[in-house]
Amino acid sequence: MSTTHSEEPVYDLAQLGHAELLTPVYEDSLRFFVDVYGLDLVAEEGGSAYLRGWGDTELTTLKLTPAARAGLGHVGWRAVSAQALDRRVAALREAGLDGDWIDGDVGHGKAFRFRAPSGQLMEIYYESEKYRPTGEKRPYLPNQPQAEIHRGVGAQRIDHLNILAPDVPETRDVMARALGFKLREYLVPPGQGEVGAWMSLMNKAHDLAITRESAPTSGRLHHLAYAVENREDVLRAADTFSQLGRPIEFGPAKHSRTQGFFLYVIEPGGNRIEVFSGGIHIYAPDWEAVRWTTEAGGRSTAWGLDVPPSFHAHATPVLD
């Protein structure tokens, strides 16, 4: 028997709470997320739309904002308590990532905003408004957030996002030390540095993926993912996208890393959106991060499906 000694894990952040996407074609993007992707519109305030999946417990998990270019407005991570929030703010400042407090937004209270080493605007918060279903959205089982009323793809809940970073190890190290993200898997192709890292807060395969930025820039988004219940829902999403005229970029297929079943499309504003199901669950407290190489079975997909060039070339904002 051997025991691995490591730093005490931090469990002060609970989940990916919400993300804000920017779009140059607001009305088209809103129709996509409601009618095609299947989110519910909660409110429109201050020029932005606030949406949620039918399985989200929070009032809203997606903020959609008109802008000159597509991209990530910000991403919000929810703490497990008010005390945990204060601890993580102190840890961020100790790591050199100072920021500012904001009063809050639709669905959540005060938040501490900062910019990650990779350039994306992030915030951490605790106070959050729960979704309270009424009428036909009341579930017949009280442990469900709402009735399963599907529209379009029927995206269930926010799951993860993938950001681009000029320096993957630096970004993941700060996210681990300051916020408690745990490294689950990482990719180091032969003769290269680290090009990808998959991290989670609790026991999911990942809440955050970090991919190397190949362009001389920072702060870009690769994709945002909502989960559905099973593989059949991903396959049904492929039919739905095709029937409704939204081209599929990549999938359906199975990821090697995370083991999730996936499908990618580009929404009308230009942001990449994933339909995701499954993924490994991690219960061991001393999980050893899995190192992937292209020579160690680290194919881009578990069953060998080739990756389209756009998957590596496209991110938002699109560079001139």
The other form holds:
4 protein chains.
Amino acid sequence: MSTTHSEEPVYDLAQLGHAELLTPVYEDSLRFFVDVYGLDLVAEEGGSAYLRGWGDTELTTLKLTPAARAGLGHVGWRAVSAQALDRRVAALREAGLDGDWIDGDVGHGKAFRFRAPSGQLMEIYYESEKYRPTGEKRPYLPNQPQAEIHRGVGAQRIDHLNILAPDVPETRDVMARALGFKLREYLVPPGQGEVGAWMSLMNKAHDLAITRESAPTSGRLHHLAYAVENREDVLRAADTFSQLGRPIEFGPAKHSRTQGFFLYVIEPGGNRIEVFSGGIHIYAPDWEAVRWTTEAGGRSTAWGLDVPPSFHAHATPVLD
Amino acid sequence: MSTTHSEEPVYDLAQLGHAELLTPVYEDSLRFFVDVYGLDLVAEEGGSAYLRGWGDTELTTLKLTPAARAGLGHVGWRAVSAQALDRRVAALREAGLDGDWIDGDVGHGKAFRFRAPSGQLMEIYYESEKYRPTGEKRPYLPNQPQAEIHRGVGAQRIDHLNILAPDVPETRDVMARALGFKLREYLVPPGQGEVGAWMSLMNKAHDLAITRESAPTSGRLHHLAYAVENREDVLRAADTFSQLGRPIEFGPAKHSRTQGFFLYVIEPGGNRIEVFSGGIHIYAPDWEAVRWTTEAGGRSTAWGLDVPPSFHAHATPVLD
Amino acid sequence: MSTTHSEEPVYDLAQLGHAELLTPVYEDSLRFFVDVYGLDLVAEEGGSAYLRGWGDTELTTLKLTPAARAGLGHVGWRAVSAQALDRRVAALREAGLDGDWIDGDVGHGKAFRFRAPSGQLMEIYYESEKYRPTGEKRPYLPNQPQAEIHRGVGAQRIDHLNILAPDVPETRDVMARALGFKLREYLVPPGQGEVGAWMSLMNKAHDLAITRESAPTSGRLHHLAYAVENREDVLRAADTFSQLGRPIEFGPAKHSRTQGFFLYVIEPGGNRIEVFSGGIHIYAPDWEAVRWTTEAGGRSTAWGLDVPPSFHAHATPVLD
Amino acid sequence: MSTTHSEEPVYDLAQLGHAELLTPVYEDSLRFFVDVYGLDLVAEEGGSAYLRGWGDTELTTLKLTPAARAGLGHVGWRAVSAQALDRRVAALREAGLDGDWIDGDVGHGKAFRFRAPSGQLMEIYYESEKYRPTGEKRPYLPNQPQAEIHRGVGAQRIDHLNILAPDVPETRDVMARALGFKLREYLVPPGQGEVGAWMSLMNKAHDLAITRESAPTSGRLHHLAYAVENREDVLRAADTFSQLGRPIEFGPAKHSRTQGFFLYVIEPGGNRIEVFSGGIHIYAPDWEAVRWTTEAGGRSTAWGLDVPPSFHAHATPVLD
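Please supply the coordinates for the form predicted in complex with another copy of the chain, as a counterpart to the form predicted alone shown previously.
Now the complete complex, all chains and molecules, led by this one.
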């Protein structure tokens, strides 16, 4: 009956800490994230805006930076301890992914920066600043980080990131070996090789999705997702986006992988943003990665619905 | 800004693996768990029934055993690896909680059994048997362990346990030090000392709740909870229990601690059973345990609703 | 098989048009209805405030008037046509309920005012003013009367009224004969006579509930209800009231009668206000009124939950 | 301020009583409606099956009849009284729509049959048989017609019908004048004339939708809809259809017109079947029909989602 693992699972990273998005229309993007998506602006420093969802425990989870083209500035993964951080830096170097220490940024301390095989800039860190609500930001329940925001969609907390990779197995292998990401599901359509991998750090269905880059480029972002509490909140988000004149690209519907309930919009700068809820939780320490083969590439929903072509074609930076 | 921890968090236990409930009316309890609560009967062996929820990855998560009185037979926590199991056994012994190895049971291999300071029998183990669905038990999505059960409440997967302890801090301290449970919230009403502690292993708000035993006894169970996917499922469970003539003791409502959505019923044997959904998820590795003080002992709901007296008075075994 | 009716059902009244609430703390009540309950203030005239829910088609559905004591000022029922109004005035007079024509009020034209046998002031009218949204009040869907309000609870539209009557059958008989209210359900606990009647005009489970006045008085209000779209909105309202520090008296839960999903709060002036959703819809023209007998007086919920004593004791005006 | 109507609204028809569907694969269709859609089989007589939803008050609301081709056999509208029935028969004749009396069918008495200008066979009737539950069909609440069905989708009650008409205004004009259907919304895309009309009898957003037949034929059915209680039930229906291997054509999503929450499947015989929930309720007796013009023909959802081409192309009978 027993299952034997020669190798122990690693729990050195705790969470997706923050992401930096680049936008060619900084003011419009900022208005979108504050007024429509419902984040709070925590600081503006060095030309960037730092935002947070009302359910985030970190001070800031989104950095918004003006740039010539939309895309992912970098993504930050938080370690469970200072020692764990050191272990992961060593593991990264062992995996041949060297990088540099930076001093820190608004909301967190020193971080080790490296580039994933798929080209995205990443960092790992431990020291960070907690959000301390004051005044009307104080929640009515002490186990909430902040009073609930009812502005726009009211996105609650950062949830996951989907990056594109020319070689999916190569990138997910490094993320697994060096950082302890666990492979939860992967998609291998007949004759296409592995086109998608969904990985998580602890109990989530995914903190990181890696899907295949089909263009001759690298380092691109497919989407960044914040979570809301119930799928009813996703349905209300659909109403809110419609009321506020922001077109929905895809959803609301239920993903096949992760079983999350979702919808996608494109923020003014061009980056794809998800409103996500639910999804399976994974408690088995020896979860066997689920191999999806029967569905052809386009099937992304549990209900078999059609996927709009843009969902597979659009990523940031947009190619010239 | 930084936070410094001298001690690293321990992630050696993965999940609440299973619980054993004792019942003086075995047949009635079994019918309740299968027909009303919606679990599947996996095996009957040695006089006990072994059941599972359709969302459980383990073969069995509930063992039902005939006994003179209702109560908790034992509870099993699953380690993340064989090595982690050994480390926790050593830590238990170091904490002065000695125990014995047993060979295993239906669904899992060798386990180390010990008694918590609060008197409940517990075990930790790693080797376990995965459920392999066949025939009509096969799910339509490969990332579900089993086809969804629509019988009765359709309880999805084991979620958490609430035990009573004469000395709450003593028990939660051992669970923290020896097993790596993290304290998430605790309740200290004015002048009463700590009357409740909510602890979890990884991202959940709680895998284990410990509340104060006010009777001169020990080892009692307050409730066992299975989760459902949405709070709408809890509302439907209320309809289902009512349709099937099973009185609801408390709920549906929203907990203050954990923010879970809940309802409670008493199974025919007398044990309190919860249908639970949602609740906060904890991703910060340095989560600061939330101290609840302003609410007097009786306030268990986020909406300030009255708690029925039985909720504080009833536990199993019932005292003579 | 057939059913034969000698008498035809009457469809001369269309809807609960508006209600007037009296409050001893006008400013506080107004702030509650605008900021917490989420209505819009349409006009202040003659010392009264006129408000509307974002889903109301009438210009105003709530009139708030300063008074020495809380209570119901009057309630207005809208006829389906000018001719129907005349028919109902004749029927009221035939039933011995004389009254007087008034010229109208903000939002509606001439109305015939009379006093129900249970003492509440009522009026029937036809001519009324539609709400015409402009600017940011314009909805994104042309079949919504107004852009959705996300402030506070965001109560959507006026739904029903519960009055107290010393003699329930007497009042409901007049409402049926003179105005065409259809009896949908009634409650006759053993040995108590008829203590409640639920009546509606067309497809709703109730536009008017009449429950027994147990004090030596008349003309009192039990509660006024606005509807929200889904029961999820009632759950969210529970959060909102809690966040805004407004205690919930009863609910969220599911009514036995009407099967509506509900919660109750007391507005600052003392009147009980409901947030209501769902409930059965009645399409059979020969619906047989449902006689409830098995449940004792206190059972108001479909799930058998306890009713707080205040729910049966409190009404407005409060007795000295 | 006032509104003046020279003509009074007519409330002589109460409800969509039943529909008859034709199917070339009777056994498969019957299995679908019982096992997947969740209706109960009430009788099999004269080669047809008679079914009901658990929330229907009529004995039977769906007649399933073997035929060479799928399509609508007939649709039955129930009058509010015997006198109202006679008035409507006279009005039909006055409108030039003659017909014949039939003796009745399982579940209802004599009916007047006529053909709508758009070619569908319709009947109006009053005498009907109520469903009387016995044994385990008895509901736990006396205001439910039957114990809730948890089999398959558990469709609750018949809701509405969408027919195709070569000339939409002609058909809706007759339905209004002769039968008292009220026009609630209509769609007039630029340069296309009126391509859709949504009409109802009392408080619903629609009992009957009429959309343009673009093929050189008449008498076709676009879809038949049963309602479920919450939009969560529609989401669960999507899971259920997927689990049972029945493809979803369109939805779950939210309609623009009616604002109902929906999904569509094609039953084995080829008829399109909807699972519907919610939608606006109309209480104003002088509701002004909403003219939709800004959206081009294909926009059927409130969220601007794409409509699958089959939704506009497929109807029954399918053309050769």
